[in-house]
Structures are given as C-alpha cells and as structure tokens.
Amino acid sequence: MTNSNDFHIAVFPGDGIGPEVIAPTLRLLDQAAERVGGFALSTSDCAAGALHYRDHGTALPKESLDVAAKADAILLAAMGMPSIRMPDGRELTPQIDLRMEYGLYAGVRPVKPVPGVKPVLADPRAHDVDYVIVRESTEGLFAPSAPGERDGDAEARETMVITRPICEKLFDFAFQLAQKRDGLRRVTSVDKANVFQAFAFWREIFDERAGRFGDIAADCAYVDAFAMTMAQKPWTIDVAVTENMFGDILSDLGAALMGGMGYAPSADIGDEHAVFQPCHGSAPDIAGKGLANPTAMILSSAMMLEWLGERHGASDPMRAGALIRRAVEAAFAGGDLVTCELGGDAGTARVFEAVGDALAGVSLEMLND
C-alpha cells in the first residue's frame, strides 16, 4: 500500500471464462470506488492456470505468488481445464494452491439468494435464506501433508488430516462471524464424529471453543442429515463449519438453492491473507460465448471489499462494497434479468450492464441502513 486510503490487489483472471467476467467487474469496483469516494484500487494482473501451464510448464509460476504476496487482497476469477491435465491424470488447481501457499483456512461461502432470481425452493421461507458455510480450507482430505497413495491397479488411499492448531482457529472464526451477522446466532459444526475418529477429535475441539462464546448457541449435525436440512428447511441455519471435502460438496448444493454456481461467491481468508472468487469453475463449454453468469464474480469483489474495510478499520470500502451489493439486488429485483443456467438469455454484457446502470442510481444514503 501507498497510504492508507489505497488497496493493491492481484488479479488471477485464469482460465476459461475467468478473464470474461473479471474485467468488467473490475470495472464495477473502480465505479463503486469512485462514488463511495475516500479509497483507491490499483491492480496487477497475474499470470497462473492450466493454459498457463500448457505453454510454461507452470500453473502457478514464483513471480505470481510474489506479487500476491505483497497485495491487500487477491481477485481471482477462475482457474483449470478438463483437458489439461498434470502427468497423474488430476486437473491443475492453482487456486488450491494459493490457499495452502497463505494459509487460507477459512473457506466462506454465502448462502444468500439475489432477490428476484427464480426460486428453486417453493416455500416462501426459502426467499429469506441467509447463512454462511464455513469450509475448512487447507486440510482435511485436501491436506498436502498426506498425499493420496495408488498401488498400481489394485488399491488407492486418501489420508484426512485434522489438526487442533487450524480447528482452534477455524472455529473462532465461525463463532465471530456469527456475532457479527444479524442472524440466529447459532454455529453448527457438520462432521461426521460418530464414525470417524478425526471427526470426533473435530468435534471435541468444537466444544472446547464453543465455550469461549456464552453469547453464541453452538449445536452439530451430521453431513448427510444437514444436507437435508439445507434442501428442506435452509432458513434454520446461520453459520455452519464443517471439514473441507464437506464444505467442498455442501457449498456447491447452497450454490443451487441460490440458482446456479453463477450466483455463488465466497472466500479463503487466513490470517494475513485473503483470495475472493466466484465458486464456479472455468467452464470451457461456454467461454469466448459471452453466456457466462458475472453475479458471483461480481459478489466475490463485494466481498472483497468489506473485508478490506473490516481488516483496515476503513468504512469507505465496505460501504462500496455495499453499494455493489445493492446494485446487484437492484437490477435482479424485476425478474427480467433471466441468465442462461436458469433458461434466460441475460449473458454476460447484459448482467454487467444491468448492474452498472444500477450502481450509479443507488442512493448513498441507503448505504447506512
């Protein structure tokens, strides 16, 4: 940073449709930046990805990692191809890599619908949907310390890892997180302790930290029977903290609750860093078609925001994060605005239309309610 009214972010805009939806929204925070006032963003693109790694043998190459590493934030759009692949067979996925890079624990995922998108539940409840999905980012069966093992063709072997330095701090979060918002004041750990012994260690952990916050109710459920709940009665939930296969899985089905991975932002937040993208993927199958959804990408960047207002003690960034929000909400309200994963022919152009003419007739002064 320059001063402490400017923000250097480092933009990934990756692969796939990643550079089609991250361009205009970064157009969308210099505009909320501007009306906001009081802060700046300044930005450095950087170069990761699998078709960066089919012609420099990189996904994620140094030069990248150094200029995240000295930025206020991270943007990132989407990265990976299904048709590049590493010499094993799995896809690339820089962007797991920047999580265990920084030491991203927190993986945040909103559930909250934009007003005016189709519901996909018919209870009326369902429209006022609004938690949060706390994934455990850097562990669990993700862990880079326990690699997945193959014996030839006869066997193959995934190690889960849970560790009381990262649980103590993952659940501090949850728990603060849920003082912070205006919701039912409630964490609930999703595991699976009454068949795995990492999972019981989890949930020891859980109870031990839920008892440094009287003022937050604490309770646990098992991931099969909360997947029900999040299909059957979403409202009943607040903050929810779970492993990071879980959360992988869970995130995605509060994504279709939302209307599609389109309208799904989230975060991976650790202590000195943060990386905020949409929660869909590169999806290759409608790049170049000016198809894709921006909504999430467009939501990550409010998040972004807020966070940084939040972690600078700066009430100018969260309020144009709440500005991009409102315009969100605003150009979403009529039900014309119809994107393609729910049958419409609202692309990418329209959307960012639609908001940007949004953004500039909200009030300000709205901004403080």
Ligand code: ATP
Second form
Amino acid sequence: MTNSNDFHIAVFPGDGIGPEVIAPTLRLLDQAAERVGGFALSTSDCAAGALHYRDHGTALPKESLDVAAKADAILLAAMGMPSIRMPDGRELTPQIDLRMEYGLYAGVRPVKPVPGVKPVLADPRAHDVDYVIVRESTEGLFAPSAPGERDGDAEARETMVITRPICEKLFDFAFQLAQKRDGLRRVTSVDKANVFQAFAFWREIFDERAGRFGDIAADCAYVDAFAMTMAQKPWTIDVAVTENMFGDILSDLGAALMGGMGYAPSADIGDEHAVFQPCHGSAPDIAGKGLANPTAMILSSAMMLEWLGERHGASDPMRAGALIRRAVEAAFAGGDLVTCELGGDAGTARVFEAVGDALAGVSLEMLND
Ligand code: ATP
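Let me have the form predicted together with the named molecule next, following on from the form predicted alone.
Entire complex below, previous chain first.
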C-alpha cells in the first residue's frame, strides 16, 4: 500500500472463463471507486493457472507469488483445466496452493440469492435466505502436511488433518462473523463427530470456543443432516462452520440453491492476506462463448472492497462495496435479466452492461441505510 487510501490488488485472471469475467469486473471496481471517491485501486496482473503450467512448467510462478505477497488483496477469477494434468493424474489447483501459502484458513461462502433471480426453492421463505458457510481452507482432507498415498493398483489413502491452532482461529472467526451480521446470531458446527475422531476433536474445540462468545448461540449438525437443512429450511441457518472437503461440497450446493455457480462469491481469509474469487471453476465447457455469468466475480470484488475497508478502518471502500452490491440487485430486480446459466439470453457482456448502468444510477445516499 502506497498511502492509506490507495490499495494495490494482485489480479489472477487464470484459465477458461476467468479472464472473461475478471476484466470487466476491474472496470466496475474503477467505476465504483470513482463514484464513491476517497480511495484508489491499482492492479498488477499475475500469471498462474493450468495454461501457464502447460506453457512454462509451473502453475504458480514465484514472481506472481511475490507480487501477491506485497499486495493489499488478491482478486482471482478461476484456475484449472481438466484437460491439463500433472503426471499423477491430478488437476492443477494453484488457487488451493495460494490458500496454503498464505494461511487462508477461513473460506467465506455467503449463500444469499440475488433478489430478482428466480428462486430455486419454491417456499416463499427462500427469498429471505441469507447465511454464510465458513469452510476451513488449509487442512482437513486437503492438508498438504498429509499427502495421500497410493499402493499401485491395490489401495489409495488420504488423511484428514484437524489441528487445534487452526480450529481455534476458525471458530473465533465464525463467531465474530455472527456478531457482525444482522442474522440469527448462531454458529453451527457442521461435522461428522459421530463417526470420526478428528471431528470429535473438532467439536471439543468448537464447544470450548463457543463458551467465549456468550452472545452467540452455538449448535452442531452432522453434515448429511445439514445438507437436508440447506435444501428444506435454509432460512434457519446463520453461520455454518465446517471442514475443507465438506465445505467444498456444501458451498456448491449453496451455489446451486442461489441459481448456479455464477451467482456464488467467496473470500479466503487469513491473518495477513485474503483472496477473493467466485466459487466456480474455469468452466471450460462454456469458455470463449460469452455465456459465463459474471455475478459471482462481481460480488467477490464487492467482498474485497468491504474487507479492505474493514481492515484499514476506511469507510469509502466499504461504501464502494455496498454500491456494487446495490448495482447487482438493481440490475436483476425487474426479473428481466436472466442469465444463460438459467436458460435466459443474458451473456457475460449483457450482465456487465446492466450492472454498470445500475451502478451509475444508484443513489450514494442509499448506501448509508
Ligand atoms: P472447480 O473444481 O475448479 O471449482 P468445477 O469442477 O466445480 O470446478 P466449474 O468450472 O465450476 O466446475 O463448472 C461446473 C459447471 O458450472 C459447468 O457446467 C460450468 O459451465 C458451470 N459454470 C461454472 N461457472 C459458471 C458461470 N460463471 N456461469 C455459468 N455457468 C458456470
């Protein structure tokens, strides 16, 4: 950061639809910063991804990591390509490597349908759904400290790692989030403590940390039952905290319940760094066709502004984040903007145009509400 009102953003366009959704998002960010005033954003493009691996032999080059390490925030679109794999058959996942590199333990996955987008659930209460899945993002079944093993054609194993230091920080993060939200003031541990000792340990620590937040209710649910709750009565959820793999799966369910991957934003937050990226991947099936729904990318950029504002005690970036949210809501409000993802005819460019127009029209006074 050069001065207290200038923020430097490391931008990872990545693969597939990534570059298609991130370039116009950067223009919206500039538009929002200009309208609100009081701060400025500068950006550096960082090379990374499956295509970079194919062409240069590395998916996350050191130069990009160096830029990201110094930036105030990291904005990432999508990485990975099923057609480009490592010798052991796995896909390249530099977005996961970034979480490990910077200790981004709290994956924040809001599930809040955009008003005006046809709700997937028929119950009228589905309009009021507004909860957050906090996905632990550095260990669990993805822990690099316990790489899987394969014994030829006979057997393959993975290990789930749950550690006290990460759990304590994660649970505190979840309870503090519930304190900040205008929600039901409850944190739910989503686990499988009836079967796995790692989750019994997880629950022990959850109960300990819950005791420190007397103003927030705490309860626990088994992951299978919780998946049903997400589909049957999601309006009863406030903040749900869960292990990495469970969070990976449940947040895609959450995205589907919002209308699709293109509506689901996210943030991966650590003590010093944070990455903001849509929940979706590089979607190679629609890349290059102008069909991608950029809403998740746009809303992730709003989360970035809000995080920067909160972290630096600066109200202007927070107002710009709110402005982008309002613009998204205004663009979809009439119900006429139906994305290709939902069978409509609004491709990437149409959605950006609608959000950009709305952004120019939203009253700045409304942001104080
Ligand atoms: P990853 O594991 O890297 O998150 P994934 O395997 O979950 O990726 P995605 O790339 O997210 O896969 O794609 C899943 C499906 O969702 C695909 O059919 C894709 O076209 C669709 N999809 C993903 N993102 C969008 C988007 N922004 N707009 C429209 N459809 C999308």
